[in-house]
Amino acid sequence: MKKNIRTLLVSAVSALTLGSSLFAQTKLLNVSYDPTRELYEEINQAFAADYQAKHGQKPELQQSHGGSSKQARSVIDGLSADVVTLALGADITAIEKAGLIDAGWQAELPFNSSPYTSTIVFLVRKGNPKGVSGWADLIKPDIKVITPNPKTSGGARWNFLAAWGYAAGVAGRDLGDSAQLEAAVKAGKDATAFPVETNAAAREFVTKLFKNVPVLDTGARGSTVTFAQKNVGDVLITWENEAYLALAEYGKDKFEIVNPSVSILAEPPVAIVDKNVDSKGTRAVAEAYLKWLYTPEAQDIIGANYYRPRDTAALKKHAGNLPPIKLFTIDEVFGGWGRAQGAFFSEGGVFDQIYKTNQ
């Protein structure tokens, strides 16, 4: 009898342990950058339903959001992310260098593990009272510009490089002539054709721009709140999707979007945090989650949330909200994220020098 009771107890404990293990295997933490809250809330609901229909288990999906570089640092310091969906490749590379992500992660999924693209635009107050039409207007002395801190925010780094690339492309000529940059890109000029980080015209332009920045929030969403809710500034430099969300949340009667004639192509990447999924037993569901981002259903959700889908049908469906903008890439102008990160955003880099000058 005692033996039977012990057997039953062992069986019950084993069942509980197995149930707990199965639950843990389908519980994911997605550590993402600031503006993607709404996107992944919708993605997670749809993925969970799809996964349950196929596998009989409903995964529990959790989200964490903040400035991209700050989020990367949190993962390195112990935040147990299963997947990271960050604003720029350099942040995922930092996690890789910390030994948490295996080398070659960008080759694991299509389009260098970037399921969508985006770009940088301007949000202004209704009626555009300061007459902002392009980058050149942002250095006028009566303009207050809102942008996050490039030391903590991936979006801010895209903002910074979009402005720098614009000014470097015109090489000190008429700062309103963005055709100069387009011509340079079409001619195949890259970071070695004109040394971007030492370009005097770009440095002067971006220095003037940051003189017009009254506050640096840690992330893109914080800057949106500063501009739209706290009513600070004349123009917000921001992600395209964030600008549209501001219109939806705060009212089209209060703000409008200005598309610059030229901007940067942003390709936010995603990756599995290998060390964490292997220790937690979540690799299968993590892989399914990231692969699902490329499905037609997910790509339609991406387009509906004002990101630019990779899927051509989804992109065509949402083209009305995603107008064509002349875009240059970080590889063409800056020689890739590895070079840009070191030159502009490392300790004592170009941004630190500019910010110190403006103090």
Given for the second form:
Amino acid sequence: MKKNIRTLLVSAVSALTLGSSLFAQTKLLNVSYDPTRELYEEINQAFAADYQAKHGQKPELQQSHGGSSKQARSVIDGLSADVVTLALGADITAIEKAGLIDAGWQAELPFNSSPYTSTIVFLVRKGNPKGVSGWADLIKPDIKVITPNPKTSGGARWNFLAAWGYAAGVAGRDLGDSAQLEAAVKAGKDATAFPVETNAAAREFVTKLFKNVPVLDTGARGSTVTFAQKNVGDVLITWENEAYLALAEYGKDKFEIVNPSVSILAEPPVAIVDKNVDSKGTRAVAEAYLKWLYTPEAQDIIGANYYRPRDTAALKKHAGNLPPIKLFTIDEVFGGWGRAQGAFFSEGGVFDQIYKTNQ
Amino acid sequence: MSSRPANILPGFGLSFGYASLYMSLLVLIPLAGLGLKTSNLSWDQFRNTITNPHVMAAYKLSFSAALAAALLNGVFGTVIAWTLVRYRFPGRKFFDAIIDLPFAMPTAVAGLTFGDLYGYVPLLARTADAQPWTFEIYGLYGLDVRDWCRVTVMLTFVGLPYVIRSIQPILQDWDMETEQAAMSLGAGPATIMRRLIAPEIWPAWISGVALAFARGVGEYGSIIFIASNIPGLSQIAPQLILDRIYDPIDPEKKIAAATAIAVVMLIVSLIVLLLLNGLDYLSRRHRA
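Form predicted alone done, so how does the form predicted in complex with the partner chain look?
Next comes the full complex, this chain leading.
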């Protein structure tokens, strides 16, 4: 009797595990950051149809959204993501350091594993009553600026570095042009010194800027709500796609977008969580999923959702919404995320120092 | 102890076993883990973590607002409990039922609702005023006045049920004849309140206030939606714990720093709770 039960249990368990490896291997969890909700809903649908047509099996795609650093932490703490599509490289590096992603992930896919880019723009109230035309206006005493807390929000870190780069006098290039993009990538690889990091004018500018910030929300979505729904502040510094989303959601009669003269090229990267896909047997579909993001079809969806496609044809098609802005990269100006994170946003970094002098 | 004849009901061994297992799994082991993580820091690192000006400001805000909210609830919770028990009015049952709402409501929702609802009240609105209006009082020095009020009101909501639910059963079981006897002996309402009712509800009141305080110190979800969260001015301590947890540079040490902040919160909470319980103990001895 006892033996029977054991056999039964063993067969039940093996049936379960066998079943999961047979059927669940096309079930993918994409752990992403806050503003990509709408983008990946569309991507997932199109990818599922495409994959089914090619492999005869319909993948089941799930998505999870939240502040980028928080999401990274969840994955480290055991959320079994197959792929992560986060706001910045530092957050994926944190998962890599926890041993879940193999080193060298950023070289596995084209363009630093960033299938799309974005940048940082301003959202102002309709008619631009305070006459905001660029970064310089943000430190005027009667302007109130809304941006999230860079400690918890990936978007806020891009905002911060964009402002810093502007104030340090970084020129930027038209990165929609592939020759200029190549030049920027090369400059990023060759750069050895980063004087911008300690630029005194930039420090003064950003300190003044944060004096004009009345509320620091924990994420980009929270700041949008504060600005759009609660009517706090004159300018929202935010992702380009988030600004367009706010226009769509709250009405074009309420807000308008102001493009600054120069901004930062935000490259939200994607990666496979090696440990999870190997234990779940989902590597093949996860790889197909991330590679698919570079196809013309996906690039078109990306452009339609106000992210800047890497594909030049798709970028041209959506150029009406994604006008050329002079951009600089984090690699050429700040030496990449690892360095920028440590210098600016880690405990005791520039962001903490700014608030020390505020009092 | 189970062999003691004085124990009428059997089962001490079993029930004590369950109680200690339960307490160990849910409270003692996680607490020990907290201590263990913190011990990754050297004494200097620990001191630097908790004396960081932003952390100190957050402690001030978290503890003072939680205490103020608990005391507010102490006063108005008593009035509400009294009203509910002593008077009959239409809708009483309804009022009685909704008091537990703060227990059930997700606090983030509460925070958003409060933000919307009181967005027009000058002191409570998460306003567009970028210039902080700071306290000049020692102890709260440097904190933003408006944010302090906002956080306190939010914590008052979160801690509302504790005082009411602590003293309500005592008022309900109160023997009215004692009161009538006192009155017949010439005691006025004030004397009855002071000599009869207050001593009776006092221990429960203390524990209700203590619970509301403890609840307020740890609250996070609603506060981040209603406070401005500016470092050094209006950030609560739990937020600084999260900041450190999300810091990808040197995560081991940052998590140790996060637990260090938490350990200090625990110790201060424990001291406040002991003080409150000590107050109860003193008053009992005084009466005995």
